[in-house]
Each structure stands twice: as C-alpha cells, then as structure tokens.
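Here's a solo chain for you in structure tokens, the form predicted alone.
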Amino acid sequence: MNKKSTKDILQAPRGMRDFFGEEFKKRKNFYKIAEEISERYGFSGIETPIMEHTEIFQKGVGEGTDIVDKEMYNLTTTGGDKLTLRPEGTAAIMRAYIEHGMGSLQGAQMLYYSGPFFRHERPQKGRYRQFYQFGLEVMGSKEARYDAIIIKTGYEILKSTDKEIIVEINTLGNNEERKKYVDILRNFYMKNIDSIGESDKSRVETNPLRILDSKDKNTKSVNENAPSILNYLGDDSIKHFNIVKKILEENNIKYEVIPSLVRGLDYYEHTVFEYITINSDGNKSDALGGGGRYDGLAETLGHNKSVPSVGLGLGVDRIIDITDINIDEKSNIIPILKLTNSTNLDIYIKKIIKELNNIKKVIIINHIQKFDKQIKFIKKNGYRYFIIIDEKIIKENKIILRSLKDDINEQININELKNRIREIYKKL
C-alpha cells in the first residue's frame, strides 16, 4: 500500500468535492425547488441508506454493465457482509418498496429522493466519483400515463434552468420483445465484428444494447445500419408508446423519437428517455438526466411478483454547472420594491402582505434606496417576480407586478393581486 503524504491526505479524494458558499446554496436550493415541483405533481419523499447489499446492484443494474463490472465501490464488513456504496437510486428504492410492503398501499406509490451516489470512473467536467442526483419513481402501475407524468415532472424541474430542453424518447418494448431484439442486434454486430471499435467487441455477447450509443467513430458508422427496435414491437407496446407521446404533445413538451436510445441499465423496458439541452447555436448538448420503465426489476431482485414501475434520475452536478444562481428558493418569494420611503407606502405594504398570506412569502427590499440598485439586487438573487409600490399609483389602490424573465409588467389592483399571482404560478 502506498503511503500518502500529508499534502495528499489534506485534499478531498479524487473525483469528490467540498461544497460551500454559493455552490452549497445552489445545490441546496435546486433540491428545494425540485421537491416543491414534485410534490405539486403528487410525489412524496423517501430516503434510503447510502449502502446496500452488493447483490441489489449486481442483480438490478446487471452483470456486463460498466457500473457493475468496473465502477462500484464495494466493501466487506468485519461480519462478512458484502456492501456497496449506491451507484444509482432505483434498485435501492425498489428494495425499500418490497421490504416495507408498499404494494399493499392503495394506488401507485409516487416517490422522490435525492443525495450522493458513487461510481469509480474517470473524473471529468460534470462527472464525479461522488455525484448527486434527484430521482422520481412511480411504483405499482403499468399505466402509460405514469411514464408521461414522470417525464413531465422532470421537464418542469429542468425548465427552472431557463435552458431550452428537448426530450429524446424511445421504447424497448416489453421484456420478451426486448430479448428478441437483443438477439437480432447481437447477430448484426457479429456480422460486423471487424468493423466496430475494440472496446465494443466485448459487449456483443454481454450487452449489445450498449453498443448502440457507443462513442467510437467506427461503431457509430456501423450503427447507421443497425436494426431498429421500432420494427419489432407488438400492438400493446406500440399502444403504450403512443399514449406517452400523445400526453407529451398535449402538454406542449418537445420530444424527438431516437430509435438508438437504450439507456445503460438492464432493467429498462418500454419507455426510455433523456433530457437534452439545446445550445444557443441550436446544437444539442449533454443529457441532464433520464430514465424509463422497469416492470421486471422487482422479480430480478428476487421478489415473488412483478412491480411495474417507471422512474428518472437528474444529474444535479451537471444541472448546477449550467445554471445561474436564480434556480433557488427565491422563485417562490416575491420582494416589494419601494420607490420612495413613506408611512403611506408602509400601510399598503401591510395590505399586500395580508393579501398574499399563505400563498407566497413576501419580503421588503428596504435596505437599498436607489431603484436601479434594487433591480440589480433582484437580478443577482434570481427572484422570479417582484412588486413595485409607488405613491402615484397607490392612490388608485394599485401596484406594479413585474418580472425580468417573463413578459410581465402590469398594474394590478391590490384586491386582485392574490388571484393574479395564483394564475401566473399555475402556468410555471
């Protein structure tokens, strides 16, 4: 064992980081807004241990995946138990669902979770060995509408970044259709074995689906002629996929069907998807997260019956990297800017606070006098909406509701303010 120097041990382990100052606030505040949106759609929170029995991930994630074969942090306790720092969240949530008998509860269980996860891979920008995720799971229903609810909720969370988001989506069919497609794909790659990249050749037998999203230039060329899963679906799988797409269209969610999209884990079937950002030049950037349906995971873990489920994971590190400070709890706070100091204005401020009581938190920006500095403060702290109060329009019992991000700059009667605020936030 190599002995580390004092300099080495006084640094965080490679691929792991400390959080403080603005970075700490941004991560904390992202979780807060993600939880608020999730709860609005009917999800409730769950927290599982940071370690699970190693078999949970070997069975759930799948042998032949990079995660299981190369990236897991495994340990053996003094009592001989084999444990693993969780490399992903879904298998652990399913274990908790089974252990606590959630299947006996009424209706599908809609859960959200967050926290650190661990994979021993090469650190790079946006990818760390201790990384953070926010996840959603709906467990106990085959209904395609839950696939769409999961996608929509994640989409609403990512809209908070103010980036243009498109959903890439595909279907892997049911378990039997997926197995048949894997065999067809394996035969295709065997015929082209000399043309694909060296790193992909070992996957032909173990996990040919992963070759579809290979980054090797030779393999990418071969993949242009790879068979599409969409040609091997049964009627029920096509119907399921069409329902998901129809609901996305009804909710004005941009999506693109990508037949080569498979995701990296063995338990997926039917719907799979990823959230992609569109850069200012119109080109696609890296995925911010994704997920899919996994109706057979419970049985793979050893449960005696199926638990049809669908879920997603969002990469918090990458989201925070591309997002300014305005993705925080301040989106639910409405500051009041006073143009002048007067007792008369303070009386109306009390009326506004009373009017908005219980729907939004109201604060007064009264420590900054000049209007341009108040606006600078609003921009820096990322408040979504704010109220301007001025003696000229107070005479008409009105205030100004304004946003620097949305096209809103309107005079509103104080008595109508609560309904207008509710109307605006319903559209977010």
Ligand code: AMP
Second form
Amino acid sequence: MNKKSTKDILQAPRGMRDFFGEEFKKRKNFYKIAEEISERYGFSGIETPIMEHTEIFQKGVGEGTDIVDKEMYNLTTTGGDKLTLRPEGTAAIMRAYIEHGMGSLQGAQMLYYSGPFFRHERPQKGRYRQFYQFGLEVMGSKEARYDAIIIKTGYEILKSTDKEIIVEINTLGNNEERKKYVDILRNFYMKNIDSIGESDKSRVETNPLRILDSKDKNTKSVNENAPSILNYLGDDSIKHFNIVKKILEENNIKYEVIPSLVRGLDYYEHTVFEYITINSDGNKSDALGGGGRYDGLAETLGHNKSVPSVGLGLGVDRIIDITDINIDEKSNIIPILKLTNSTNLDIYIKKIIKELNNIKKVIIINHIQKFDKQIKFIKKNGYRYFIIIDEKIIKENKIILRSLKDDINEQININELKNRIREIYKKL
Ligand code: AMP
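Coords for the form predicted together with the named molecule, given the form predicted alone:
Now the complete complex, all chains and molecules, led by this one.
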C-alpha cells in the first residue's frame, strides 16, 4: 500500500475539493435556480445512493468506455458485494425506475437529481475526480418532443448564468443504424490505421465511435474524411431528429449540428447533445453539460421491458468555474410594489413577470401597508432593487426601477426591463 505522510493526509484527496464561503453560496444558489426551473417544466426530484452494484455501470455505461475501463472507484464490502461510487447518474436512476415500478405510473416520469459523482481521471482545470452534476431524465416515452424538452430545460438553466449558450447536437440513429455505422467506421479506421494517433489505435476494435471526437492531431485530419452518420439514417430516425430541431427553432434555441458528436457513454441512440459557451478568448468552452436519448438502457440492465428515455447531466463545477452565477440569493428576486391598490394594475404585473421570466423571480409586496413600511421590509430583507408601479406612467408601459443603495429612480419601459436588469446585475 502507498503510505502517505502526515502532510499528504492533511490535504483532500487529489481531484477532490472543499467548498466554503462564496464558493459554497454560489453552488447552493445554482442548485436552487436549477431546481426551480426544472420544477417549472414539470420535473420532480429524486435522490439515489452514492454507490450502486458495479454491474449497473459495467452494463449501463458499457465496457470499452473510458469510464468503465479506467475511471471507476470500485470497492468490495466486507460481505463481498462489489460496489462502485457512481460515475454518472442515468444508469442509477434507471435502476431506481425499474425497482420502484415507475413504469406502471401514468405518463412519462420527469425527474431531476443532483450530487457528487466520481471518476478517476487525471485532474486538471474543469476536470475533477469528485465532481457534481445536476441531471434531468424523462423516462418512459419515445416521443421526440421530450428530447427537446430536456434540451430546453437545460438551456434555460444555463441561460440563467447570462452567458451565451450554444447547443451542439447530433443523432446516432436507432440501435441497428448505429451498429451498422460503427462497422462502417471501424472499416474506415482499419484502412487508415497507420495515420491515426497511437492512443486511438486500440479503440478501432473496441469503440470506433469515440475516435470521431479524438483530440489527436493525426486522427483529426483522418476524421475530416470519416463517413458521417447522417448518411446512414432511416426515415424514422430522420423524422425524430427533424422534430427535435424544429422545436428548438420554435423556441429560439441556438443549435449547431455536429456530425462527429458521439459522447462518451455507450447507451445513447438518436439525439445526443452538448452545451457550450464561448470563452473570453473567443474559443468554444469545454462542454458545460450534455445528454441524449437512451431507449435501450433498461434492457441492457436486464429489465424485461424497454423504457425509452432521454436525459442530460450538467457539470456544476464547470458552470461555476466558467460563468458568473449570482452569489447572492436575494439578488435573484425582485420585489414589485404598487403605489396604489388597483386591480387594474394586475395586467402590468403579469407583463413584468413575463418579461423577467427565467432571469428573476418576482414577488409582490403587500400593498395594504404604508409605502415607507413596505420600503423598510424590502431593506430589511436585503433586496437591492425593486420595481414600483405608478399609475401615472404605467399607461405608457413604464415602471420605476429603484436602487436602494444609491436611492436612484429610473423610468424604464417594461419591454426593456430584462436587458436593463441583466446589465445592472452583471455589475454587482
Ligand atoms: P457526462 O456524464 O460525461 O456526459 O458529462 C456531463 C457533464 O459533466 C460534462 O459536460 C462536464 O461538464 C461534467 N463532467 C464530466 N466529468 C467531469 C469531471 N471529471 N470533472 C468535472 N466535470 C465533469
């Protein structure tokens, strides 16, 4: 056994970190925002153990993947059970879905979860051995609209960081098409075996799909001529993919089709996607999260029925590292105050709520009390800005945005409120 010095053991294990102070608050705030948005889209929470039987991941994630071959934290209990610290969420959630007979419940199950995951990777910026994900799954439906709902919900969560988010998307076709394509790809790499990178050679047999997104310089130039999955899709798969893309377009979600996007886990079919942002140097960031459809996973785990499903995992560590999520919970809420108690103003309140949807939660302050009492309440509770609806100017669609710190009133058109608030909060 590798004996450690006292100095070594007084440090967290490599690739694992402590969180406290502002970092702790930021993370907590991210989960809160993510949960709120997910619940708004109809998801409800689930929590599963931190360990599962090793086979869940061996079968689910698949032999030949980096995770199963190299990165799992495995242990044998004193009773002889082989358990693994979860390297990802989906296979475990599917195990829970099967165990609790969720298939007999009405409709597709829409679930969210969060927590630590473990992969024994080489630690570097944005890559840790204990990392955290916020995940979503829709289990029990083949419908392409759920692929889009998953992508959209993740997109909304990431948009709350105020960064530009781009969805990279691809399809792997159904299981048969994917298998056929993998064979075609294997043949292609066999023919080019001398030109691809050393580390990719062993993957030609085991997992040729992964060679497609290789970072190796030589492999990358071979990949320029690799066959594209998009030429091997059947009609149903094309239709499925088109529905997903159409819904994204209808929702103004920016996406790019990247035919080499395959993702590292074995269970995906049809839609796969990743979210990225643009770094300050103008380059694409590492993936902030990603996911896809996994119609065959339940059967791979040994279940006697298919449970078509789609899901995603957002990388909390990277999101916090790369983006600047608001650290102060209160800064995500904007109180609205009515100068007069007229129900005619309610339509304007609705307008404001709609305008601020996804960037700030709105609370309406009880207008029965005197105005200065209301202000006192807002101050005491640490709000920095609030909105005043004044009958005199609301007819022109204008409200007052008031800063408590410097006591400044600004008149703003409701349609411009979102941009102005984004601007202000970026500077805080
Ligand atoms: P995956 O479960 O591999 O699909 O990963 C989903 C997201 O989790 C990635 O896009 C990353 O943002 C994040 N992630 C995966 N592995 C790590 C890691 N070792 N350290 C930090 N974040 C990770």
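Here the structure is a predicted model, which is why all the values come from computation and not from measurement. Residue numbers count along the first chain shown, from 1. Think of the rigid core as the biggest set of C-alphas that the two forms share within 1.5 Å after superposition.
Undergrad: How about N415 - superposed on the rigid core, does its CA move between the two forms by 2 Å or more?
TA: It does, since the N415 C-alpha is displaced 2 Å or more between the two forms after the core fit.
Undergrad: Aligning on the core only, does the CA of I349 end up 2 angstroms or more away between the two forms?
TA: It does shift by 2 Å or more.
Undergrad: Verify the C-alpha shift of K379 between the two forms: is it 2 Å or more after superposing the core?
TA: The answer is yes; the displacement is at least 2 Å.
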